[in-house]
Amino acid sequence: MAGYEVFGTWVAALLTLCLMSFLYKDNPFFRFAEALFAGVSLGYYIGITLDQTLRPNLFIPLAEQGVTGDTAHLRFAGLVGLNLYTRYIPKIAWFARSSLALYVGYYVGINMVQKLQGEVLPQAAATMVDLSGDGNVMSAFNSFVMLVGVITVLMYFFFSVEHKGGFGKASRIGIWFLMLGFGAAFGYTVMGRVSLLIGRFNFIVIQWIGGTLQSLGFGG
């Protein structure tokens, strides 16, 4: 490796280490290693920010096309956002209130289109299965269970009844039913951050340890 890139990372490994300290305990190191993550993180957000979405659909249509009736709502949008900023001057830090309940209404109503669209029809209609299962008993088993588990977690979040009798027996299958769907979530969260635990550990081995004996002219 050039010696740019065995500095980097070097960096790039002393921070990973300094992350991992906190299995110990709180530390100076970790809390460094912490605040520069999200100063680093912040940065790049706001440059982003500033290169993709302010500057293609603010700045250049503004210096282009200049203040005309075409331009009227990127103008309404650009005071909207710095009216944002006057939450820094107590004075006038109310007026802030009419930019953040418009910003909040406007991404909720997207949000609740695309949600719906995206996730509440099509996974309603996921559970309308064919309980024959095609004449395969498997499948229509998959199909019976899928319809018992979805008609009793609804019968759990029915709170108009009350849980009691055989309306309470079928909610609490539907609890077993959300219990497994929580803990095979959780699992898959666990394995996503363990497949994440092992790429550092990779990191360290091979490019950082691997990689400086290299440059030092141990090994191939």
Given for the second form:
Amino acid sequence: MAGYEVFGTWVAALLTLCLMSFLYKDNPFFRFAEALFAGVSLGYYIGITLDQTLRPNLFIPLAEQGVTGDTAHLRFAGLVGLNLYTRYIPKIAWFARSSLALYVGYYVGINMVQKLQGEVLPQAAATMVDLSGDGNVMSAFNSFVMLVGVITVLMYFFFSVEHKGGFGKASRIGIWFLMLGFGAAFGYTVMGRVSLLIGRFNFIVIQWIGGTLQSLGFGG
Amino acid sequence: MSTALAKLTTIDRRWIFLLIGLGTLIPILIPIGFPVTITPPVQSIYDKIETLGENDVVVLSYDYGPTTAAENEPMADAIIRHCFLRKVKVVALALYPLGGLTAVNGSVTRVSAEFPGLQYGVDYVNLGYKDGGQASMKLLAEDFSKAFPGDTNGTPLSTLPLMQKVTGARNAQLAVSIATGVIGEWWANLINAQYGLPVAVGCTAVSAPKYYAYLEAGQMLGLIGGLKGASEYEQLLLNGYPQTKTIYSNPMLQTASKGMDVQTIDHLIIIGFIVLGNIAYFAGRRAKQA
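Next, report the structure of the form predicted in complex with its partner chain; the form predicted alone has already been given.
First the chain shown before, then all remaining chains and molecules of the complex.
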């Protein structure tokens, strides 16, 4: 590893240890690393938005093409963005709301189509399954479980009828389906968290200790 | 006996942390090599890329950051490595703000170095990061150059031969999103739904259950769920391309397969504590009743 890489690895490793020290108890090293991460994340976000989006998509085209009809949409978008900062001038702070309204309106529109066309309809269609399973017993059983699961879970979330009698029993079955779903999600969550721990331990063992020893001339 | 068991409920949780720490460290230092079984959602992504050739284009979106890199990085590396092995053209990009750019730059640089015969701009392109979420995604589906006037270094797309072959993501043969959170869903419910482009997702384990709904509905052709899914893909590459053995046996490389021993040991420890915790709880209740 080059000198700057060794330095970077040491900084990352020490910050990892600072964060892991919370497992013993809360301490200033943990808080320092936490605050540093929050600050660096924000700085990183601002930096890449400027470098990767605003510069190539707004600043350069405006500088190269100037004030022409072709750049009208860019000037409009730029002004809408700048307008957001009027909230820091108390007298005209209300003006920022127009940009926010435009922003919210755009994303509500795009999301409405996206959710209906890409989520609600295909997901609903996927629950309308062939109960015969095309002659395959396992497939038919899976379809039956899917049907019972969808209907009973929907019954559990139907609050206009009191959950007692036959309806109550069906909604209880819905709770079992929900619990199975939560169990699967929790199992995956444990696996995910363990994976992150593995990532940090691998970093400490392979890159920090192994890399440092390698750069000092020990081992291949 | 009941009282002794009940005391387990008051055990200092730092002992559990220590055991999990040891269960993680020891298998890293002394690998066991538990077998990895391949599941259909991972196999179908591998099979799809196997059908592609040097005239086909895969859009690979790095939609994750350092907080989930331990899970996402091995799967991203495996997918781009598979594409390069088959000489499939790759358009790499990032839509995740907090680290997507670092992820795409790191992975493309790391894996392309294994294939010195491949040429930047002809065989693969790194478009870098773009802000804007769904708005950018919709633009790049229509025309890459509208969202990305240049690649990650600012080189105009019009000067890159690969970008002459593929106008927008909708003209590609496959889109793969390696995602944390919601961006992988957008590829399914926006790009697949509106343009019919086959979409595959590699997601974190935490997100996997919700992605199964898209998989079951046929909105995604495959799913790599967490580190386990990534290790399956690595295994498929090792089986299909024996030359990758030299890459995956590199002791300095972080791979998903190396983490699976730890997963097994740590899960056994966690299951053991769940069983013990329940026994201790019921023993405590019995002791109170007595």
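Just so it is clear, the model here is predicted, and its values are computed rather than measured. Positions refer to the first chain, counted from 1.
Item checked: Rigid-body hinge position between the two forms, taken from N57, V113, Q65, H163 -> My reading of the hinge gives V113.
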